[in-house]
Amino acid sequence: MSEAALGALLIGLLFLCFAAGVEISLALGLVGLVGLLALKGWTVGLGVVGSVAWSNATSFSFVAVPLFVFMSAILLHSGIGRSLYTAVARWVGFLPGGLALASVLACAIFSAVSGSSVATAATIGLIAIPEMERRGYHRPFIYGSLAAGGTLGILIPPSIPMIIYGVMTETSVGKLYIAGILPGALLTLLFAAYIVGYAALWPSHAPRGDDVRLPLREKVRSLTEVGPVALLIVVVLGSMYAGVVTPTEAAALGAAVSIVLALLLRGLTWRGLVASFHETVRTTSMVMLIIIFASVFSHVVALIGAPKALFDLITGLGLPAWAVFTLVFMFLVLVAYALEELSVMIIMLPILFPLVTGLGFDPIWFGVVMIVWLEMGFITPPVGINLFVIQGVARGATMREIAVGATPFVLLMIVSVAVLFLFPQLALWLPQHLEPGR
């Protein structure tokens, strides 16, 4: 059987497994194993599976994954982030859509310590949704702003998907983290501008309360409520950007400090600690299974020469680089509406990364673009995980209301990718001027 025929057969088998409801990680492992056995035989094929699994499971960079997940769980269950929303709301509450704006800004700040989109959306959503509903905000506007704000958890560092991208492409995770700062700020500003504009055009969808103007003394006093989160930002990001620690060491430091803060603030119960451990084990196991089995599948893809064949095909068409990138991103946007994005990223990186970098695009810049694409996938039905998170914390919310409210933010993410394409230095300027730990 030719390599092209084998590749087509494996892709068909993969989608057959998806259609049959097989778990994505298991489907990838099964198809990858079949491919290795067909190419290398039993002895060598099984040896390759063991080698790929071992190299991924023992990667030092991947140690940061359970540590950041654990830190996020501690922040979620100890209530450290709850006062953050109140403090931000006191400063921006006078603006149109002030509470929704506070939600996005609080998500952006909380993202700088959580590394998790789910933890960000859940933490801020639990406090913000009841308050905005009490004020009479339009329901899709509430849910969309929180679902979108939660996605900032994987663009503004620290970010678990950035760790995965960095390890798979041998790109500096520290530089990826720095590269996400300005694009994260840009996306936050785009979200904020939309919220203010929407509330100004339809004030009945975002009614103002009687307490929108507070004395300056009250606003300044509220800054103390941001203290724990600010300390974590300094510990996790400050130490890393100063070059003192690597991202993995920063994750360990952040996890330790988050426990200490939770105990000092008396927000962590025994039940919350146990739940944090359970969430860490469950999430890490899921992510690592996807990484290992997708790596096996990607190894097969590389063996049959798919990346080189795709590169030769695309370059043979004579298309300019911008047209190729547009086609790639349009393909990813379509995939975001059909499949779970993290798995797709891991599957597609060995194919897309050589193509994109071969056309002259910077690997760090492309990493930021991939993370923005992941953000889009988190709020696009039917598999957008943040949509389900918001539905879980908002009583009576329908998936249609949440999806309708999130759609404008998906369009803003596409706009942000266009801006990054036109001005790549937004993602590259800081990494070129700072030297973080790898």
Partner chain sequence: MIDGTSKAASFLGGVATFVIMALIAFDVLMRYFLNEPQLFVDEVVSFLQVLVVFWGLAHTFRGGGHIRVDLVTSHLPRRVRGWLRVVTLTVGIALLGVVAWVTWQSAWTAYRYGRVSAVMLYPIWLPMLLIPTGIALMGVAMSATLVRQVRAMVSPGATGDEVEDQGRAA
The other form holds:
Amino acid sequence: MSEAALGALLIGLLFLCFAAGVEISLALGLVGLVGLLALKGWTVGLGVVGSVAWSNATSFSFVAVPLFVFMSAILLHSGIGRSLYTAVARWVGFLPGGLALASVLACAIFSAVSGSSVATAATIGLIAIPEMERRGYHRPFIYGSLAAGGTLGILIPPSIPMIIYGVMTETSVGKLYIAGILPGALLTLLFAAYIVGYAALWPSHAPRGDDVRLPLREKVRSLTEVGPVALLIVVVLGSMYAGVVTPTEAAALGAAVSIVLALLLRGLTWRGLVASFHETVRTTSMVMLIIIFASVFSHVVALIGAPKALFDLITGLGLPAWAVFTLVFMFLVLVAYALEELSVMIIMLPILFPLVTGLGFDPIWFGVVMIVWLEMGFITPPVGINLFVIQGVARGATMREIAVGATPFVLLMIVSVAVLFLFPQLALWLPQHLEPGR
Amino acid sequence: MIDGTSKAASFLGGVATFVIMALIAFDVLMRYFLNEPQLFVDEVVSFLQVLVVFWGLAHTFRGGGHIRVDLVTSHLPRRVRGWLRVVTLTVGIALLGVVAWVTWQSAWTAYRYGRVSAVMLYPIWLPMLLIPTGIALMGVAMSATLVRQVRAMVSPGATGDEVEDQGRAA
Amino acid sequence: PAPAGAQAKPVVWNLPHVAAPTYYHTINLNAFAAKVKELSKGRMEIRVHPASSLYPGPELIPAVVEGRAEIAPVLSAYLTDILLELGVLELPFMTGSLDEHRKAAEALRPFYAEAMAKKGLKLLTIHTWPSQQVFSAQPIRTTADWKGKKIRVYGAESAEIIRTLGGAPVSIPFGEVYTALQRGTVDGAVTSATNAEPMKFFEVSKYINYWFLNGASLEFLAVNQKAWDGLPRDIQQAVLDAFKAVRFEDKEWEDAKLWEARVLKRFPELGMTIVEPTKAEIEKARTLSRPAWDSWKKRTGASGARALELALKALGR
Ligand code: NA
Ligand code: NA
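Same protein, different state: after the form predicted alone, show the form predicted together with its partner chain.
Following is the full complex, with the preceding chain placed first.
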């Protein structure tokens, strides 16, 4: 059998396994193993599986994954994240769609300590959704803004998917973090503009309360409620940019400070700690098993020589780089509607990364694009992780309502990818110019 | 019994995360304030990470934490879906069996050659052993589900559907 | 001999490596692989997998020893357990230049081959990475300058050297070294000049300090003996001839020098200062770093003692 045929067969087998409902991680492992046995025989084939498992599981940079999940869980269980929403609502509540606006802004602020979109959506959603429901906001509008706001958690640093991207492509996680700041701000503004515009056009979908304009004194006082989160932002981001810690270490420091804060504010119970333990392990095991088995699979892809063959094929077409990128991105958008995106990123990176950077696109820039794409995937049905989170937080919300509410935000994300394409400096300017400590 | 073991292993993974956090924080403080970086931390931390990842697998499985795609299966007739799950569970268990065996071989070889870590020269067979044990535990947990799934298919009056809500894409 | 025209399936070997696709090791190995294909008339194909795309660096040695790779480089940088005695010339301050290193390595060739044979490996070629130097934010001119400096290291030996010189060894993942240098998380990092160029360390460190912690860093291309024995005689010969035809070893040593000279010319243009400590200071550092030798001797036992004796003899000390 030729290697191209083997490659096609394996990809077919992979999708068959996905469709049959084999766990995504195990499907990757199975197909990877079959490929390795076919290509390299028992000894070498299995050898790769063993070494891949060991080297990925011991990769120090991945340590930030459990640490950020742990920190988020502690913040959730100790209620520290919630007061943030109340405070922000005091400031922007008077605007059209004020509570939804506050949700997105609170998500954006919380993103500066949280590395995950699930944690961001859940933490802010837990308090924001009931508030808006009580006020009589249109349900899809509520769920959409929370689902979308939560995804800012992975674009605004720190970010678990950026860590995964950085480790897999040997791109500096620190640079990726900085590169996410301006696009994150842009996306937050786009979300905010949409919310205000929507609420202005359909006032009945976002009724105003009577307590809208608070005196400045009241607003300033509310800032103290932001204190713990602000302190965490200083610890996590400040220590990193001051050069005290690496991005991985910042995660540990953030988790440690969260625990101390939670203890001081008496928000942490033993039950909460144990629950945080299990949540941390659950997410880490799931993600890392996908990473490990996807890595086995991508070894097969590399052995077949697929990335180079694809690159040669596509450059052979003579298309301009922008056309290739557009095709790649359209393909990704289709995928975003079908599969679980984080695993797709992990599976596709070994092929996509050499292709896209080979065409002359910047690795950091492409990292930011992939993160925005992930954000999009997280709020597109049927498999969008934030849709499930909102469904879990807002009892009684239907998948349809959430997906409908999220759709305008998907369009805004596509817009921001277009902006990133036309103005790559939006992502690249800060990492090039932010160089303290020299 | 299996649930208890899985849960205990997952709890240990949580404790390991806590220790990782404390060790790195300690290293940072020692390095920044006393100029005494703790060289051992990196390697101990990466070994502990193996525990977090692999010993958490079984409990994650029991809680339906390993993502699956139900795009197709949710449209299938109940009994077909149930039998398909028998197949996918069997396939998964077989894979885990092979992986447990090969990672056990790696650990055994590391023990025989006396392989050590790069910087601190810690023997690595011990953390390596965490992999096959964790994988095997997940295999056992899957086998228990397989037994329940087969029962649900063949015992009279049973639903014949996929058991529990495990592993739905979420 | 196979009848002409009867195209049997070619033997395919995978050669994993850590070097980037554009690095001279990869270029030379690709040239070698192409020559093998030509000389064997397409009956043998060696696939080079650069940039750790098949096995990560630390797994290369165990992989070829256990037969999980047919052919692989044994890098002195990754000698942590198996074949430890091969690292004798990379002991701190053992050699002071690529030429001195090569001369000693040639003299030790039978010793290397014998040590590898004991682990079921056949030694094919001995070549090198450029010398290991220190990048730093502040110049390190004297042994006193090492005191209290946080230096990023990647192995037991380099950690030991930094410690004996009074510095503080730090372990940071390779991908984060740039940011750590940039933001002053560490004061310096040990790596070769040519490795530092693609990683753009020159953007974030002002000094490269030529202490010659190692005059060079050897790499042995090894083949698993069982895999070798499985090859037909004429293909074995084709492999050996291919090395000669592309002047593999000479080319590698020349390139190490050439690449280093090239980046050294570039660094000042990029605003870096090259620090060359005096002979006396390096001598002082050599004396100070003796404990690193002692702990190596303890770990390697009798074979290490023999290696050391041969190395010192070859270097005329
Ligand atoms: Na974030
Ligand atoms: Na999706």
